[in-house]
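One chain follows as structure tokens, the form predicted alone.
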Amino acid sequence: MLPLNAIIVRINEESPSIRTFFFDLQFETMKPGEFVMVWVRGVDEVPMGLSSKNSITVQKVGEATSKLFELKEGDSFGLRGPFGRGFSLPSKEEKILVIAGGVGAAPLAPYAEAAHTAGSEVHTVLGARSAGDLIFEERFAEAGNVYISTDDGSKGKKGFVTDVLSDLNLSVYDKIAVCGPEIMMASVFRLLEDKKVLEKSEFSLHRYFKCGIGVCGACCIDKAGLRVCKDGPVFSGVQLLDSELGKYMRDASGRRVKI
């Protein structure tokens, strides 16, 4: 599959290290949680979650994302996709809990919006290091109730998303969707397991991709061997039992890297 040429039409600065790039293509069939392979010409091709039908939200963390941050309106990059398995949308009026940390809010904002449109009651726990690092707070608020936590206490509850979750009755929710830094997701996973609601949950994993279409096997996770690009990136909590979640991932050579 050859990349499509996507021209940047607008750039929003969500935080000092996170930007949303809107492009001139519309992925009308996009499901929340699916991803695209972004070709940063001359650097690399990397997976990015879609934050809307025509945008990706990017955190500046490496060579490819740093190069993206140099691009301006009118510049372009290549796109392949959408790929992967997204979050399970409610088929009826349900009570939905969204748990988002940092740039993990990107694939969850369209999920919250879709669940709200479907008639579900949506609650979001949104976490970040500080108030200035919170993203898409308004989008989540338009979809339902929002509980905020910040590491430094500059907004909402001081602490982590798990501190907010400890105060909620998790048994009342029909579906729980999670995305954020893996250490955060591992903590949420253990809490949901302890509260015996893990079977209601789904987690979006981040792994190194080469092909993005399930051919090379570079993103297989232990122990089940599931391919993050094809069988995920969204997995049920039950699928991740006794997995590598929160322990390690693999680099481009396949070597384990401790999280």
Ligand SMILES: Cc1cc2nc3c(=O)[nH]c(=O)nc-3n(C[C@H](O)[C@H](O)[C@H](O)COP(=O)(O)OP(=O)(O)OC[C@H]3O[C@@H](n4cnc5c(N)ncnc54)[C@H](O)[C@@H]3O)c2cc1C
Given for the second form:
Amino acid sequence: MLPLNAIIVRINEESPSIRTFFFDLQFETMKPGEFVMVWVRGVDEVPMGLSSKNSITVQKVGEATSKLFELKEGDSFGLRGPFGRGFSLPSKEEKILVIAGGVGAAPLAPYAEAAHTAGSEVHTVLGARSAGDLIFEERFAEAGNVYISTDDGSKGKKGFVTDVLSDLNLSVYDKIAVCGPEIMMASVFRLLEDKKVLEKSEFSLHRYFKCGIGVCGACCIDKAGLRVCKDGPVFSGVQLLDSELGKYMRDASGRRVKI
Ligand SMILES: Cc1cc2nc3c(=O)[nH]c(=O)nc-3n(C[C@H](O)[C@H](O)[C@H](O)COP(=O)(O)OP(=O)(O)OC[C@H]3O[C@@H](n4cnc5c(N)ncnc54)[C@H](O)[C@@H]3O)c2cc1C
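Right, and the form predicted in complex with the named molecule of this protein, after the form predicted alone?
Up next: the whole complex, starting with the chain shown before.
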């Protein structure tokens, strides 16, 4: 599949290190949690979740994302996709808990919106390092209740999303959707396991992708050998029992890197 050419029509600065790039293509049938392979010409092709049917929301962490941050309106990048398995869409009258950390809010904002539109009751726990790093608070607030945590206490509860979760009755939710830094997701995973609600949960994983379509095996996770790009990136909590989550991931050469 050749990449489509996506022209940037608007750029929103969400935080000092996170920007949303709106483009001139519309992925009308995309499911929240699905991703696109973004071809940053001359640099690399990297996976990004869709933050809406016509946007990606990018955190500047390295070479490709720094190059994306140099692009202006009217510039373009290549896009393949959408690919992968997204979050299970809720039905009417379900109670949904969304747990988002940092740029992990990107695929979860359209999920919260889709759940709200479907008639579900949506509660979001939104965490970040500090108030200025919180993204999409308004989008989550339009979909339902929002509980905030910041590491430094500059907004909401001081601490981590797990500190907010400890105060909630998790048994009332029908579905729990999680995306954020792996350390955060591993802590949430343990907490959901302790509270015996893991079977209601889904986690969106980040791994190093090459092909993005399930052929090369670069993103396989231990022990089951699931391909994050094709079998995921969204997995049920039960699928991740006894997996490498929170322990290690593999780099471009396949070597294990401790988390
Ligand atoms: C399915 C999927 C969906 C994704 N969705 C998004 C998204 O919506 N928005 C987004 O910003 N990113 C997302 N990512 C992560 C994104 O693909 C990487 O951040 C990107 O590939 C980094 O490329 P780079 O060349 O800029 O950094 P590299 O040069 O490859 O890495 C530079 C340094 O940053 C570290 N690094 C790499 N990725 C991350 C990370 N995610 N967080 C912190 N440190 C990191 C590396 O270990 C390395 O030390 C997603 C990943 C997957 C697999």
